[in-house]
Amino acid sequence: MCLLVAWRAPVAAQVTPPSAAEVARGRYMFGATGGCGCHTPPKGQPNAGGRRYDGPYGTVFSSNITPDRQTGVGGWTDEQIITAIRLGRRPNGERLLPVHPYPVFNGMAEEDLRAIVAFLRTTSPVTKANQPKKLIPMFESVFLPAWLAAFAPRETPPPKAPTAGVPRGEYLIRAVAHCGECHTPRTMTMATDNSRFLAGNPKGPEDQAMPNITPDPETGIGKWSVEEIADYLGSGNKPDGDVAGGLMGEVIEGTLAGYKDLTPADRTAIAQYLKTIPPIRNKIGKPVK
């Protein structure tokens, strides 16, 4: 008996699939995040990545994560997903760099995560190879780690998302749609100057100025009423008749989804908590109207 159960074959675990109703969660987070547009080059294939930054360290291309097998994600169990996604970090131990906003999403609610993770496995696989990246000498080795400890912003995930209001509002800002990478400043040392909060950055990501949205009437967006924000995000039209272009019109109409896609209380709690946080006086380009 005792051979018998020595040489019993493994009984593969069970493994039960997500529902639709996790599915269509992680379709809409994954929209709250502007619809991970990184992963898309213009006129590309969804999540197949390609799309390209230039900075200091060197060039990066964005990461195939379609569930393809070869050159996605799709060999990746759920927890090597989100490792990399709030951790930066391959199954392989490499580490990513933080053009992935992962010191930021580390502040997405496990519930949210996984069903990001959920929904990414019900894409269209792309078999595309990744590009390799063309780094300084000892960026990876010596001056990434250095400047993640000295200098990177790290969000702590809460137990549970927050429902509705100014909370709701502020976790969508800050963990999700992770509007702080493109809308901050940055110091000299590339790290965002977060006495700065949303302040605007003259040089965002792909050289775009990115304004300020703090409620400064002057040079934010505090002459706009929460609605006006609010409809902002989902439609892409300002209060003076013009329409978002550039990366902001991107994320709002997304990939497989976008802020477009929220709902009218997301997009209200996210105006909401707008216009607590402190007004700066910044003016990026032509005042926003």
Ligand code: HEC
The other form holds:
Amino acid sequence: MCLLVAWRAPVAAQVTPPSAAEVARGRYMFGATGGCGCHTPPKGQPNAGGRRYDGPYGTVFSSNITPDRQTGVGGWTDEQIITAIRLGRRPNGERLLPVHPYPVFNGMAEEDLRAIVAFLRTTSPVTKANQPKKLIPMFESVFLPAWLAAFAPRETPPPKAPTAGVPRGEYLIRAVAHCGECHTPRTMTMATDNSRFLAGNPKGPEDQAMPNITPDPETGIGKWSVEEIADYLGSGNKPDGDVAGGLMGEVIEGTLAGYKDLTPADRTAIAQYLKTIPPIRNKIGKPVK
Ligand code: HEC
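Moving on from the form predicted on its own, please list the structure of the form predicted in complex with this ligand.
The complete assembly is shown below, putting the previous chain first.
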């Protein structure tokens, strides 16, 4: 009897499946990024990738981030998925282009990243091979590492995600919702110019005009109240009766979740933080729709 007990195989390290609460938190944070919509081509299958991005680097296509084992990230460990999200490295060591905004997502709290991964594993797998990127010579080996080291502003993760008020709004804006990737002007090197954080870009991602959302009363959104900003993030309705279009419409609507699914408290926190950033005068023309 004793022998039998002694011979019992060591219990395999138990992988506890994530709780329903963790998956829900992951879906919520996924929505707070705008639904990772770059990974979903318009009218395409959620997270299956293939959306095309052209830039000075050449052409890349977003990756399949569904849990398909062959063509998606289903065969990756949690750690590998987190490393790709925040450090821009694939399991084989290959660098991702910062079209996937890892210098921003690096500021996400560990617990939020883990929850996002738990949620991603619950989504429908789609078998769809990634399209190879076409980069200008030496971009990946020489320019990208130098650029990352010299120019890319990198967010620092907090030990725990702030839960309320202006710090919560700042965290969501800077590290999760990546508002700056679209709304912050860029320097000559194409890095975001955070000395003019959220001051708008006449020709932002996908060549769309990105409004100035600093509190400047004339060229920004200084005349919008906190409630109006919070409403807009939930509904897309502007104070003047217009509705959000283009990429803003996409991040509000999201894919499997979006900004519209943020709680009123989080939308208010975002609006409150926006009121605290320096107003910057920068007139951006009306977007062409
Ligand atoms: C993927 C790009 C993208 C991201 C990310 C993004 N926006 Fe926008 N945003 C836009 C575009 C494009 C418009 C213009 C939409 C239109 O004209 O209807 C816009 C419009 C706005 C407006 C209306 C401004 C005006 O003057 O009409 C506000 C406010 C705003 N965004 C806030 C935010 C906040 C806050 C975040 C982050 C929580 C954010 N945006 C993230 C692309 C983006």
